[in-house]
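Single chain ahead, by itself, as structure tokens, in the form predicted alone.
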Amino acid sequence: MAVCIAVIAKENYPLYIRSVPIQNELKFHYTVHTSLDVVEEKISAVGKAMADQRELYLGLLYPTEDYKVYGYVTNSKVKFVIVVDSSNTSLRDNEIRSMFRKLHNSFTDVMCNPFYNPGDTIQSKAFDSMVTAMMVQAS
């Protein structure tokens, strides 16, 4: 499904970047951290009065040549990024709706943690094991 996940805190550094391959890393820290003006673009243009209202999913931030940039804001300002490749057609937009609620449940749960401190980045098994299972398996 995605070849990069990455949370984001509330002041723009990463909590969390996973990617497979994983020698394409430095590549998705950059496509990521490019993707933070959209959702900065995004997030402004909804406007102060509908913020409590506000849609978390962001929808299509940016594609590329090869991937598909996809966003979701929480309440708390933490990003979610997940990074799809493009010549996977068969992907709809209900599905990325669900990866990213299933990955801010988890997110949820480690910030229930009480050894977590929020801001620190996330070390967490569950969380690892959770995103694991939304990447592309590489052969």
Contents of the next structure:
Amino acid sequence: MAVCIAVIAKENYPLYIRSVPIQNELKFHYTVHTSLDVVEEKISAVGKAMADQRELYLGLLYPTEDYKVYGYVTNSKVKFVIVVDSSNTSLRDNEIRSMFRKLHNSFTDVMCNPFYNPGDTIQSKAFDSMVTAMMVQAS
Amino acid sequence: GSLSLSSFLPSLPPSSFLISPVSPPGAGDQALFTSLYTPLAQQLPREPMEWRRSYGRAPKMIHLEANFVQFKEELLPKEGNKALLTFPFLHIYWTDCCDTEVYKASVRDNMMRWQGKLRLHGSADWVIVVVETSDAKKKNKTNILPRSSLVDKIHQIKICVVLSDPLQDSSRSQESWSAFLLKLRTLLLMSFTQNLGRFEDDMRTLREKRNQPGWSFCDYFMVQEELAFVFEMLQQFEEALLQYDELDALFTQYVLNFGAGDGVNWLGSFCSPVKSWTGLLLRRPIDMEKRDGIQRGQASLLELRSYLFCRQCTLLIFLQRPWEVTQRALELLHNCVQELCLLEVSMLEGALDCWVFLSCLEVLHRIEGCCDQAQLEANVSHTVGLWAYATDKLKSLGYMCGLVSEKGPLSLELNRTVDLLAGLGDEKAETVHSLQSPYKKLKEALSSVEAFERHYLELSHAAVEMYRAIGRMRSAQLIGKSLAEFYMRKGDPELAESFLQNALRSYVSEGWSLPVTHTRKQMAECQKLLGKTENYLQTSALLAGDANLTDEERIHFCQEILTFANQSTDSKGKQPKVALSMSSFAQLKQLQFRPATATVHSGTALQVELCLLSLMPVAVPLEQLAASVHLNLEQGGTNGKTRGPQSRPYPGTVLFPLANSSGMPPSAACPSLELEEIQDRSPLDPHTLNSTGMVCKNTHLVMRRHDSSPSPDTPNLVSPVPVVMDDGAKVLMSGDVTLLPGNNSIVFSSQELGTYTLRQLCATVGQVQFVLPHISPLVQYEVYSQEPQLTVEPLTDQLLAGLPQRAKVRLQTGHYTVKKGDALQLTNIDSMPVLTSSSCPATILNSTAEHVGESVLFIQSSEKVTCISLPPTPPYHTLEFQLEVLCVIPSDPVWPENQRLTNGEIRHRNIFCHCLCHCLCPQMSIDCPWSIYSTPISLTFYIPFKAKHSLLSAGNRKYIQVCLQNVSDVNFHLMDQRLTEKHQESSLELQSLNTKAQQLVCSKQSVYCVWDVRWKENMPLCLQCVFSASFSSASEEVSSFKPYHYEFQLERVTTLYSVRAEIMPAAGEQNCHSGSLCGLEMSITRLAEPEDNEDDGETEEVCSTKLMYEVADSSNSWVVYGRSSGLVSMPADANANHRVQVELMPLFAGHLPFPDIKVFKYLPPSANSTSQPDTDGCVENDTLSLLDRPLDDQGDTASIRSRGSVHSVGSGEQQSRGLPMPRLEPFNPGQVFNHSQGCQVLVLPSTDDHVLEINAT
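Since the structure above is the form predicted alone, I would like to see how the form predicted together with the partner chain looks, so please show that one next.
Let's see the whole complex now, leading with the same chain.
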């Protein structure tokens, strides 16, 4: 399960970012922010090849000693980043993909809310609880 | 001689297939093989063979190379031997025996023995080669073993190949060689495939046993690696790599299972404490040292991983995939760290860092060794991760070993360094002589603070450069930040600052609040050390208002500011105050004007209430809060119209868009759209819409590029931008304010005259000033001064003359205070007296039109002035009261031309401006107490009636008709209409034929009155009459009638001639018929003596008057035949009669009106004219009369002119040139009475309508 889940706007500011445990929050912010480099690299690399039938899942952005950072980008250039603990080896690519899909669906629901102003930080409870379900339960 | 076998040895160059010839004991064929060895070894690998493989794997073309070894029984594989490298794949028995005897004597037995041994070891792959040479045949001609027989014999056993004359250069020899080689290759490959398959099966079997106790990974490793070696030698690197990858995956899985609690015994050896961390060693293709360790089951986890990676690296480089090496290296290093942790391998703290650092550099060196510079630069993205990782590890080593602190390492840290270095062991032989080996680098870096710094900076800068080069700016900034931390540790804040600034700018621009806060804290520390007071205070202000920090931290930073502010005050420093941006300190949320119009007159105070949101965690006492304002000159001293920001949700309130809090990126806080609906209406019809749409009013803000350099709106966030203070501007001040956390309300008030724009806001705390450099949107307020104004306006839409009307007098006092005893003096005018009695009520309103008081005015009228005493009224109030006035309708007839004449010259004080619309504008002047000049006041009154008169005749009798039209919107009662002669001289009697009762004249309607005029003596030439009536408004309950007069004049009233006409049908007809001629007889009779003065200049013809008649038809129903006009001479005596006959033809049937008969006075040309026409009788000259008629009634003569026009025009022109023209003069209405006016005659339709004449003119 994830240790950090972030939704990042097209303009690269965080729409939503949550991490466990809390005390490492800053580190995750740095990690997710830095991962945008790779996201942008991947988007531009793929963009040249075939922009229309692009795979939304960007795969492993970069591994660090402690974490693996996965990326996903919607067609509207909203980025999802999931950070997984490296020691958590039970997670396969497919599971990460399905997490992203779930995240995307929930994000779409948020966007469909007429009271949500696109570009605002996400405060939806439904989204929050969905993210919580995907996160490592802080013991 | 005999045969051979193949063996693979890993130490040999890869992909060589070795078969060694072995000669059986006692046989002498060693020499034979030796002679053939060289061509054989050369030619065997020359051509590729297709290698078909089991399990559906794709066939491959491979070159076979063999190593030939002499046959020894010991070399034959024993049961259970798993070695594939030393496996003899093919056994060859070489013989050149062609002698039957020899064969029988020794070769056969020898062969049988060899075969027996092979059979014993289960080896079925063998071949017998018989070499035939012509020399041997020649030598031994007698005892030649028939080739066929030998071959046959051997065939019985197994396989035999004949090689003929191998050393001769003949076609036969070549053929035999190639056949032999093909055979050999086929057999060899067959054997190889078979044995490989068997080997793989064995290996799989072994792997399946992996869960049985006693299974050892190391043993299995060696077996599968054997396979990898074989593939490597066959140059099947892909296959070889696959074997290692399988081993890798297998091992990884075991480690993971171990982590999941499923431990296996053999893993125990890998869990032992790590004593050596020499890092990867990639310079050798095979690290035999580590391989031995694995074989012995004594390798540590790191050694196994190192060896495995080393082999993978070698193969990947053979495959020319160096970038996969770097990628796998990074994965491996991360993985190892995890595995060590998972297996709970105890390791000296920092040892793993050493291993990772060395490994990173080793991989990079290896890659640099096999790629050129251009390739390396193009693939920085693959290597930069390793650089960054190495940098990171070196950094943590440095921190661990005390190499980063200013004071140098402590003894504990020194000991740790020594331990770490010990684990590195001695440098490997390969790199001993290179200057830049990873080993040397690490050793040097750990040796001293300076060396560490050098190496660390070198690595960091390299990594930063690489990240920059590939556009990974964020990664570069992160390394930059750790560099900054390093510099800060080293006590070198100058160098740290720029890195922090870079990072901070990026985080701010992308809106990452936590990193912003963290970096800003580091920045504050750095700025404090640098002594950049202003920047430090600004950063502190930002941090004090940062919600991401704890209250303690926020209070600390807030206290820093307050401490500085107070210190400087104590020291009475002369240094200028420090100006900081206010946005970090407090936000202006709302501004409210009281009164809401933001406009006050001088003398009253305008209040401005600011709502400031203080971001500080504690209450901050402000010495003062000042808002500087700018006087708008161009609007200075205006008249007090309401202005200020338009379209506010609440009047008088300006809401300020929330400025960027540090958390929101500028892009997110981009201005919201200001949309406005536009409608384009048709200019003709306001209810028709041409188009409608939405307009964005702030496109310039919305469409602004977001990716441009940091916008000037967010200066405060990264580094303070110098705040410019308006100097010498007017300020609104509020002293000793304490800003509490959260919303605060501060009230300013202003009294100074002028229109002001709020520019800046400045909060002063001791030596610190927080300045809001711009207040946007623009806010203006106005304090104005106004002159007193007096206006008089009608109470109703229109003021009507002749009736008492009300007018409202409004006095706006402006800056003037109306004192007791002040009075307005109205100059009386006769035409418009003021009717209001001695007192009238007045109301007093304040500047916002609220009712504040009532009062009574006293009005005194004297002959010339009316004096209205005013009640005391404060300034900027309005005094209103009503005056009743009456405008007298002038009785003179209204001739606009005349009136204008008198306007300028005579009437000065009683001016009537009389317009066509019947209105009067009497002008009065009022003297006001505040001015020496009179105020002219003009009111417009509309005359409610319009009168017309006309004279009606019946023979000699005369009637006067007056038409009175009500032009106003009001209904009137009318009574007492009278007509009198103005001078009452003549003996006229005007007898009214009208009703005596009161009449209602509705709006826009008319009343007609008629009088019968009788006279006893001669009728006067000129009648001057006055019409008078009384009227009152019908809506008024108590009708007070007001007089209305109308004067007019009539001239030449008496009837002089009467004209009588008669239409007679043609002779013999009863009625007229259309289309046939009939006669018109007219008779003109003189009724009265011509007046003496009637025909001036006709003295010579007193006896008779010449008249001209004309028969004209205006309705086009008659055609005049012959002449239509003529002159008649009327004798002067009364009752003189003249008859004229004219021929007519009616054009239509029916009751046709008589044609018009007109009579004019004919004034012949001047008396001395020679060509005087005959005065006697009629002058029958159509054309003359027509051309010279001064009256322009051509339409009436249209039908006349149509006849004989050619002639008449020609003669007319001639006459008009040479002769003075006769003149025609019309009679006044009433002078000629037409008896047959309005008569009709019956015209029957033509009997023969076939000859109807169509007459077109």
